[in-house]
Partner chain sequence: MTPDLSITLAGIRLKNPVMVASGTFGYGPEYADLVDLSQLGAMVVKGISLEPWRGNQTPRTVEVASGLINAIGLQNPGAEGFLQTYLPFLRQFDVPVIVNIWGRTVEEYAAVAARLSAAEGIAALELNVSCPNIKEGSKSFGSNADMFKRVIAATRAVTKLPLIPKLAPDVFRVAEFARQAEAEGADALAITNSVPAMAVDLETRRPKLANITGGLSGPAIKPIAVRLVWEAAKAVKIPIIGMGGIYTAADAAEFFIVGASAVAVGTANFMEPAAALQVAAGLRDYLARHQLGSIRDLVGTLTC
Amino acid sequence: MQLETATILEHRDYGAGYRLLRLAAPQIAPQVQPGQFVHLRVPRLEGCVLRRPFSVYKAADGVLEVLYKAIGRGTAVLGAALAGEKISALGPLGHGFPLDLPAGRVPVLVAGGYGMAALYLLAKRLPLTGVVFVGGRSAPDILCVEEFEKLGWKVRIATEDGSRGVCGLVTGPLEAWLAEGRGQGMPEFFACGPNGLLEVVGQRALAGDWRAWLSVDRHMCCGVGACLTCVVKLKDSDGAWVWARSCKEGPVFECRQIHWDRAEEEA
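Atomic model of the given sequence only [the form predicted on its own]:
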């Protein structure tokens, strides 16, 4: 983990309310693993004590890229930041996705909305390509498809209004693919998106006796495990449960670890 004063190299509209932020962060960028995040202090929001967490979209050559949507005060203010400005960055934080696939596994990525951006670095660094299932409310919410296809991944799309891909939830084409025989090998799931989607993916993996690595969606205030606002309920080895901090022990957990009924109550 590094505390670094990063420089904004580029900050532009990505379309449909999304923005792309490129940062020169030579200390943090080389350390980032897929699924980790960075905590940024938003410029001109100095009155707020807390930083804002952002998943890392790309990390290479000393540069970090974040793809985000303005959904609150912090991201709305961040949208006004300009190239050349400095921004305090803390990271990389959390535990990300594993990259050591067992022999005979087919990587299956499942994303909801801008969870697709959080899975791009994973797709780039996994030892082999597989299939990506992405869902959103409408066509503008389907992100980064061309980026994944350039890496050699097959992409299947679902939108709730039917404006792109299959009409319905992303679990529809996922179930269809599994019913088709799921290609060659046993699926290994990696998912990022709303907790409802993660729970469904986890349940499907359990039913097939497969593994699923899920990046849980929690509000992360401090980012370093001190405030305990992002806890999730996990099963322990004795079948009881324990609390875990999604910013510290997570945000990625294997589906067998997560105690979903309490997680949904806390969501």
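Can you swap the form predicted on its own for the form predicted together with the partner chain?
Only a single chain is listed, so you will not see partners or other molecules.
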């Protein structure tokens, strides 16, 4: 974990509200493990008091790449930052995905929207290739498919409007693949996307008695474990739960660790 003044090398439109930010960050970039994130201080973000966390898309040769969608004021203002500008980066943060895949496992990546970018480094660094299932609202929300294919991964796509791949949710092609015989091995899931998607993948893994590594997305403030904003419930003994910090112990947890709140508890 380091605080580094990074330099923007490139910042370009990626279509449909997505942008690619390339940063020279020679201290942070070599340390990044798949599933970790960086906490950026958005330049000229007046009236805001927090950094903004971003998953790392690529990290190589002292360069960090972040692929993000403009979803709020922070990302909207970040969008105006230009190549050559300095940006304060804190990272790498959190605990990412495990890379030691047990023998006989087939890695299965499941992504929703820009969650796909957060899985790229994992696809690159896992000891073997497998299959990626990616879902999104529409064709422009399906990102970096070719990048995964270049690494030798099979990519199965679903869109809610049917504009690319199978029409429907990503669980459609995933279930079909599992029913087909799932590539002659025991699947090991790695997922990043909306919390609803993570819960479905977790439940499916439990039903099949497989493991699922889920990267959770929570509101975050400090990013280093001090403020206790981003806590998630993990199972404790006897049906009880304990808090864990998604910025520190997470953001990746195995689905058996997570205590999912039932609807009646939320009320």
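Residue numbers count along the first chain shown, from 1. Note that the structure is predicted; figures quoted are calculated from it, not measured. If you superpose the two forms and keep the largest set of C-alpha atoms that fall within 1.5 Å, you have the rigid core.
Remark: with the core as the superposition reference, the CA shift of Asp238 between the two forms reaches 2 Å or more.
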